[in-house]
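Coming up is one lone chain in C-alpha cells, specifically the form predicted alone.
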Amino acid sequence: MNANQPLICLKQISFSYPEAPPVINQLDLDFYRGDRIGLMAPNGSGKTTLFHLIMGLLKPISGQMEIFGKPVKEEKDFFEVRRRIGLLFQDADDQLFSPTVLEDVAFGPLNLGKSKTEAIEISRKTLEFLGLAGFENRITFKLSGGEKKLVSLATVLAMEPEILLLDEPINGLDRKTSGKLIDVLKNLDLSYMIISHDIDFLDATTHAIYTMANGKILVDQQMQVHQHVHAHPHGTYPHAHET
C-alpha cells in the first residue's frame, strides 16, 4: 500500500445497538503509520465500540471501512486485520483463558503458524520485555489485576502486530506498574490508539489526544496539555482538578 495511505480509513461509519440510538454516527477516521492517538471521552461515547468495529467484532450499519488499503466488510476480510492489529481488552479476564501465563502468551504465535519452539521463544522474550520473566508457569487466574493486565498485553505483543488498540490499559494499575507500561509503550516501534481517562498517561504516551461526542471523533478539538498537568478539549469533556 502507498506510504501516504492511511492504515485505517473509516468513512461515514454508523453503528447502533438494538433498540438504541446510534453510538457511532457518520464517523470519519484516518489513522496513519506512526500515529499515536489518545481517545478521552465520557463513558458511553463510543470509544470501545469504535475499537470493536475496527476489529470486526461488531459490524457497522452504514459507511465504508478500509484497513491496510483493502475494503473490509465480511468476516473473512478481518482475518488479516486481526493478525496485524492487536486489541487489548478493557477487562483482562476477557483476554486470558489458558491455565498458565506461558500457554496464554504462546497461543497467538501458535495460531499464526509458529512452531511450538518458536512460540515459546517469542513468549519468553515478550514476557522478559515486559518485566515478567519468571511468570511462565504462574497460574493465570491467581495473578493480581496489574499482573493480568501486563500478561494480557504480552498476549497481544507476542503476535507481533503493526498496530495496537489499547482499551483502558492502566485501569486498576498502581503508579509503579503504570510507569512501567509508559516505558514499554515509549520503546515500542508501533502505531497505536489508546482509550484512557488518565490525561497524564495519555500525555506521556501519545502525540495527540482527541475526544468523542455525538458518535464522532472531534479531531478539530485536540486537547491542549499545559503546565499544571491537565487538559481541556475546549470545555467539551468534563473533568476535575486534583489538589
Second form
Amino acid sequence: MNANQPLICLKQISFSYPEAPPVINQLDLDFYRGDRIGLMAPNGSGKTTLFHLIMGLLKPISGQMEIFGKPVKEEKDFFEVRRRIGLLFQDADDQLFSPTVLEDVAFGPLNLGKSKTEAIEISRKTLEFLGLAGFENRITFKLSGGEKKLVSLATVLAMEPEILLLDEPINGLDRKTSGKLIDVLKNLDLSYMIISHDIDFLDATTHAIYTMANGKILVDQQMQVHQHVHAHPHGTYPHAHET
Amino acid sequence: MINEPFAAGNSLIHNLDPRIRVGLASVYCFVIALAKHTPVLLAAIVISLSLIFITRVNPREIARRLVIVNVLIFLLWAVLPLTYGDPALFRAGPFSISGPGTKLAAQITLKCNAILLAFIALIATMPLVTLGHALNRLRVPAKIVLLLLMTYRYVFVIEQEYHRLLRAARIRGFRPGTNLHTYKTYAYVVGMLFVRAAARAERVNQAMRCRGFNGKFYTLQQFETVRHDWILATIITAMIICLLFLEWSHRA
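Okay, that was the form predicted alone. Show me the form predicted together with the partner chain next.
Below is the entire complex, every chain and molecule, led by the chain shown above.
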C-alpha cells in the first residue's frame, strides 16, 4: 500500500435510516496516516452514523469504501477493519460488558487470538499507560463515569489499533478527567477522528476541525479557532485556564 | 438490586474450588428432590444445616431468605391437607385433614429448605461472576454462561434506567394511585424499558463486534484444586452416598 494513499477513502457514500431522509448524502472522505481530525456538527447531522459506516456496523445504500487500500463491502471484509480501527462508543456502559476491568480489556486481544498470558500482559500495560494500574479486579459497573470512559479507551487501545474513532469522548466528564484524556491523546502515536461539541478540547487534540451539513463533510470550510477575552462572573470556578 | 451477602467470607467452603461446589450442589439437589422417604429428608436437613454452619454466614440473612420461600410453602399447607383426600388424619364436621396430603406438604417443606440451605452454603458463597466461570469450566454451553454474565452485568443498568424513568415521571407530579392513568404510566415505563433494553443490547453487540467478537467466549480466571478441596469434597460425597443408601434401604 502506497504511503500517500488514504487509509480510509469514502466515495459518494449515502445512507438513510428507514423512512427518513438520507443522513449521509454522497459523502466523500479521505483520511490519511497521521491525520487528527475533529468533527463538530449539529446533533443529527450524521457524525455517529459516519463512524458506524466506517466500522461496518451499518451498510451504506450506495457508494464505495476503501479502507487500508482494500475495498470493503461484506461483513467479513470488516473483521480486518475492526482490528485496525478502534471505535470508542458514546456510552461507556455499551462498551464495558465484562464483569471485571481486566477481563474487559483482555476481551479484544483474546478475540484476536492472543494467549491468556499475552492478553493479560497487554491489558496491564494499557491500564498502566492510562494511569489505571490497580483497577484490574474492579467491577466495571461500579466505576465512576470518568473511570468508565478511561477503561473503555483502554479496551480499545488494547487491540493496538492504527486509527481511533472517538465518539464524544468527553461528554459528561469533568475538566480534570477531560484534561487527562487530552494528555493521553497527545502522547499517542495514532491517527484519529474525534466527534465533540467542545471547541477547546478539539483545539487541544486535533489539527483540523471539520463540520457536517446536508449529509456531507465540509472540508473546505475549516473552522477557524480564535482567541477571545471573556469575564468570569462566577469567580474562577467555571473553567481553569492553562498558562 | 442483587446483593451478594454470602459471597465474602473465608471458611472451608468459601475456599473450596467453585467447580467442585457447583458439581456437588447439583448432585445433592437431585438426590433430595427425588427422595421419597421422610427420614432421608430429615437427614438432608441436618447435612444442609451443618454445611451452613461451616460457612459461618450471617444467620439473620439466611432466615430472611427462608421466610420468603416458606411463605409460598405455607400456601401448600393451606391447600394440600384439605384437598388431598382419604385416608383422613382426623375429621371435624365437614372438614377432614388428609393423611397423605399432610405428609406430602411436610416432605415438600423439608425438600425445599434442605435444597435452599445447601445452595446458600455451596453456591451463594461465591460471587456470580465466579459461578459463571465455574460453569464455563464444567463445559456448560458458552451461550448459557454468557447469558448469565450479561444478565448480571446489565440488570443494574436496566434498574438505573427504570429509576430514571420513574424519576422523570415523579418530578412532573406523577403520584401512583388506583386509576387508569397510573396503570397507563406504568405500562409506558415498562414498555420504554423494553425498548431501551433492546436498543442497548444492539449497541453492546456492536461494541463487541468492533472488538472482534465472533461468538467464542474466553475467561481469564484460573481454578486450582488443592488437597483440602478433595478432602472436603470426599466428605460431602460420602454424605450424599449415605443419603442414597438410606433411601434404598427404606425402599426395600
